[in-house]
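Starting off, we have a lone chain in the form predicted alone, written out as structure tokens.
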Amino acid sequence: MLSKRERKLIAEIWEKLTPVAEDIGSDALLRMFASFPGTKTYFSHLDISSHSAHLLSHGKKIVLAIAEGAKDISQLTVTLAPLQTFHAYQLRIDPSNFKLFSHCMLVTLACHMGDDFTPVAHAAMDKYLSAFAAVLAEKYR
């Protein structure tokens, strides 16, 4: 599904974006609660507003969760199965919420890296990210 060169891009994209994991984490999770408000519903019990330590915390677990992927995307069921497991059976996720939140990341990452999201570092992600979440989304067959 990614050739070399992509796999190589996004393992790049991702290294560089790990010091602010926080940031990116936390935007994508808002342009995720702001644009499908249903996705709120998992995280009552957090403090979800702009700038809160429960969103920064969640978000960076998330961007390091993506990230920790990249490095070896021929093992990301491996480096996925104790994430598959919590959300299907302890936190029982609507796994559709992978795929938005997966489209927001993109629309983060695009704002985020300005030129640097060229048209093949977006293709490459949009493939990386479709393939996370399905993997994330394995355990509910």
Given for the second form:
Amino acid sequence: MLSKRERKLIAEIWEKLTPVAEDIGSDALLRMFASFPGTKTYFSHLDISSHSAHLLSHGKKIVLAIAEGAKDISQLTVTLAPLQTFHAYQLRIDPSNFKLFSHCMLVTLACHMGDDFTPVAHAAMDKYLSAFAAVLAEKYR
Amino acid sequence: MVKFTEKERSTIRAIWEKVNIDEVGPDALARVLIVYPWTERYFGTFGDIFTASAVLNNAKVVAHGKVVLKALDEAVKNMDNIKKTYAYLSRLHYEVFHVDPDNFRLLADCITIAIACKVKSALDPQVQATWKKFLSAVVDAMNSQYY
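Can you now output the form predicted in complex with its partner chain? The one shown was the form predicted alone.
Whole complex next, starting from this chain.
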């Protein structure tokens, strides 16, 4: 459960990261591919090497979706409805992978924000990403 | 048994050299207690650890954080023998502290994030993957005496 203060903090952080969505997104993806090679199996049709156009655009897409959801966390199910359908019926990514990506996103944020990624920000972000992943997986079954 | 290449060993040592145990230890333990509040159950003697600010101002959390990270130093020094090095600690956490071993994974994640905050770009994706391999070996070793 995210408190009002946490929701505000999350919205602020993602608003600041939107201009660098490409960097943040591609960094998190690269970390996930390096630490969890099994996740690469979902990207066999793309060039996911560092700095590739596919990686940058894909990373940007993901971060913008996360940032959009952060604007009003109470409306997550509404905001993510199209992505829920997409992930459940077309992408069919095993939802256990969302956890892996979330962890790598936390590391990306820590490297990017340094000491500004305080334990409180870390906790709020972990909660938000968990909620995001849970909503994303809602239509799977 | 986990095998580390020469490159992996030097990567792990290089990151570890950048870690100030007295800073990262307390930060990592504070993150565990703040991000995963149910872990409070294991620290009944620590006093007030029920809010983020209480955790961040708790002297026992600071002291114990240092203890935990000093133990990780043993693993860095004994990379080929982590299981044996940690057998005693594993047994202790099982028989005496009754710690759910899933918590070792949570602590490992928080240690990585605490280090990331300090070293930033030095923990690039490849380095992170190597560091994760090392911490996974430590987590396995901590699980090894649970039976």
